[in-house]
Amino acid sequence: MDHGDGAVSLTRLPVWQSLAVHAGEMRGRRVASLFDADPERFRRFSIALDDLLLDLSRHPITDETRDLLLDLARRRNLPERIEDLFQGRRVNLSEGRPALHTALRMPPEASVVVDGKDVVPGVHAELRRMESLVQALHRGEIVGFDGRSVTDVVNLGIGGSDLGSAMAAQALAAYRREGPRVHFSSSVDGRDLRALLQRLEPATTLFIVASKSFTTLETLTQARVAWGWVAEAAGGREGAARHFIGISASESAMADFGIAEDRRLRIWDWVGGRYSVSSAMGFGLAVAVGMDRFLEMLAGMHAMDRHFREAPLKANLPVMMGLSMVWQLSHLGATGHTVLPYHPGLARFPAYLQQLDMESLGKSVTQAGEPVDYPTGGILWGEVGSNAQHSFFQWLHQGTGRAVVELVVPYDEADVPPEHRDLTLASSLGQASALMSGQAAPAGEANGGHRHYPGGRPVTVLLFRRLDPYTLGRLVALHEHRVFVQSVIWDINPFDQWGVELGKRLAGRVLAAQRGDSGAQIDGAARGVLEWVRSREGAGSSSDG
């Protein structure tokens, strides 16, 4: 039968106006009653691959909802768009070029071409290059303007050039290797990187200029302030360019800011910075742990790529993971996705997936440009768990708002005592039956009073045995491909983000504007915000008297 509907409109699709339906028959069913029901819903709602569980049986589904959903995905042709996908072809359609971060992980005997060429020696070549210079930083080999060895090494980078490295580096700080102790730095207003550089010796401090365009304007900023801190100390350019690696696409823009040539460390355009922790962009991360753990986290996500792309769609992680959130996103009302890691390690792990998630999937048009007529993404925030419990859990419980609750849980953790392992698991899944179930209000108060407590809140329990860089390949791969099932289904490109590029080009008028370029074509109120800046130029604070 052919499932060819991908130029179909969405909400023109029968199978979309049946989920319509049966959405409608599912507000007024409780999930506990589904339980009740049916002894074998977890093992029915749950899929293991390995040593990770994806439990969905606490969302509001059926044998018909999926089955609907299946259908959905192949009326979407998402096993072909999949394919399209591993095979390097050109899915990011606004840009006219692959997105291919799963070439980042493939072995060596692997194969990918693109426009004639196997990309995967390249790739593998790079990886070479860094291991050289990981190797030589961890041996003392790379050495200051004064001949001393790097004892410190600073990522300068924003976004994707630093959310993922700096991600992983927190979540993996049990594998830290003795060496250079490893920092990251993305704040432009300069307090962060000035606090830094007053505890770190310019003759011993390593910094990388992480920039996929090299030429953000925040990375370089930034970079300019590191090297002229060095350049003071090492007596000019030639021993400041002994302190700096850079990360790019672009060679020549590297070579035109000082960045030797067995320096630079190269991407590819078919890179998207928040896909980029696999690539070069991991080099600090890498730094941290050893090559070692880095390629073992390499190993992990193309673990999850090898499931993703060979896996049944009823059987595959992150496709049933993605349409679970299309069905909450788009046919039960949910706006929001809260991500609660119960381990500490993994604090960054929502912050990193609000780009990844956000920023691919906040569109408002199809792939062809049309405007879409009906609801894409949604907020995606988090926190550690048991943290968040003392904080929003509230608005989760009792709140009019509807959002996806993520529980990401470690069950085996061998370096935990037993008592705190046992309570990590029971707190997460304690919270899990409550949003789940609910609870009426005590006998004497009106059901719906101050302790009645709704339930129905659609959970979904992501459990792993222990945080080791092969789970974490296979968490962060595990939502890369989830975002991108949710794209499939909604027609909109994940792999752009000409809104956050459009944010960026304002910026440059309005800073323009401020040094004296009275062409500069801004907004009336950004204008007036600067001519009441400048009015207050010199002014004492509020308080002087």
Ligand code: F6P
Given for the second form:
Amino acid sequence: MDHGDGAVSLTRLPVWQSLAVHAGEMRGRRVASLFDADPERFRRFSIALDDLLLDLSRHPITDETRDLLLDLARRRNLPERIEDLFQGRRVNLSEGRPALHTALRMPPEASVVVDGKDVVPGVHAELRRMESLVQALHRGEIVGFDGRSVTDVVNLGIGGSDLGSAMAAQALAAYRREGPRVHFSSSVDGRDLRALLQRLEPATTLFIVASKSFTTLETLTQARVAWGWVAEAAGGREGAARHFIGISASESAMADFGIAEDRRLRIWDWVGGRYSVSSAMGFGLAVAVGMDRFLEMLAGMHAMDRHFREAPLKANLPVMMGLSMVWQLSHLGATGHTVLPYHPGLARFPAYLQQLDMESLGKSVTQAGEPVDYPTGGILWGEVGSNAQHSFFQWLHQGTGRAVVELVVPYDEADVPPEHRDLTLASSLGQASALMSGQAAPAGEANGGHRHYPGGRPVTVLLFRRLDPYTLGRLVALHEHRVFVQSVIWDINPFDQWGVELGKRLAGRVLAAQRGDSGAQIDGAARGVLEWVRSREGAGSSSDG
Ligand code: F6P
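Please show me the structure of the same protein in the form predicted in complex with the ligand, now that we have looked at it in the form predicted on its own.
Now the full complex is given, and it begins with the chain already shown.
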């Protein structure tokens, strides 16, 4: 794959150096005064896409900034890289494979050829298999070992095999349909699952073992416990098997575990875990809201995919959002990104984005493996906006750190009681104004510094009409592509996660040492902890006595 200018060190590009100079000028300018100078500013720095609005007018950007950022995007061959992504080229260079989450929501008549084979028919075949299982569950046709219908479905998975489906099931709670209750369990310490099992009946519970690799320690440990729980009640393996569905890219690992052939849902190695909510990994979600709603979510994602692929860079939501993040993180000293949904259903959206963003952009080498000499991805965190206002907003307003503040706000949510209706928009926009404009301390007041609001915080406002499946799909795809844009500019691979792999491997060694393997290679600190814990065995805690 030709990387064109992408292979030239980013910091040596003249446009990058121009941006660095321009950043020096912009640091001294107040965004509030840019509004005073240009009554059209809001219109010129916001982009509408149907009922979505991306408002970047509170960022320290001018026409010059935007022109430079768009020039940078072209120098990094962003339009070509977007085509590479959609056409199934090997954009995940370190693992030598494509990243085709966009193919998961393409219509059946589309075609994406990878290694001489069109992947779209396989995607739709899998969606149909998923649909028939979901419908059978809703019709009560999936029965347990004593012939009763399944009443509860438990998703056992972690990271990308949990967060997307769990986040979306909560977000779309208003669309929940009659049928089995859906639960998610991802913890490794077992109490979460045990608490769940105490409430459920083995005969009417179905487990989804969701793991792309089907080797993840946390998930497989949970799955074995669940299997034992069912097998004990069912009187053996035969009875237990009908209580399990597997979702993985490894057919053989599912078979080895004991998942029956007609209960294996497939994903492909070209679906990254954190990009997998639109695949069979969304099975739990589809059970919760019904397959029709799940497909509406995919339609929303596809609409955003098309926009990303087709809209001019300047009017392209993910492109402009990604470029504004690069501007902040690489040039203006921001180290983080806080996502604040003003909708309680989106409570887990920040956690979902945290994996998407930080696992994708937490890299410090280029695609070619060379160290970068510029900051890349920052810290992403968040919380429901109204709650965050009463916890960490103080840091945003008056702290010494700098983060991009993203307010995700519905403007016409159904079912909101009238006395609350205007409050959501008012409180989010009020915070946005305070963050942007700030306020001087009252003149002559002793200790006035405490009441000085510096303002000048970069604020993105993302407005949407209401949180339906289609809109949720658009929001998720918007962020997937925004992350991709940043990765292209920084020339890093957003689709691998080698850093996490090492920790997984070392955990295996610590476990071996804990279980008595004296030859297990662990570091002195880990050994020290194990010895200390061992020395405490039977000692109890200070509160026991
Ligand atoms: O945390 C690392 C990770 O590899 C994530 O990328 C992934 O989503 C998660 O573990 C779960 O992996 P799997 O689906 O293979 O169990």
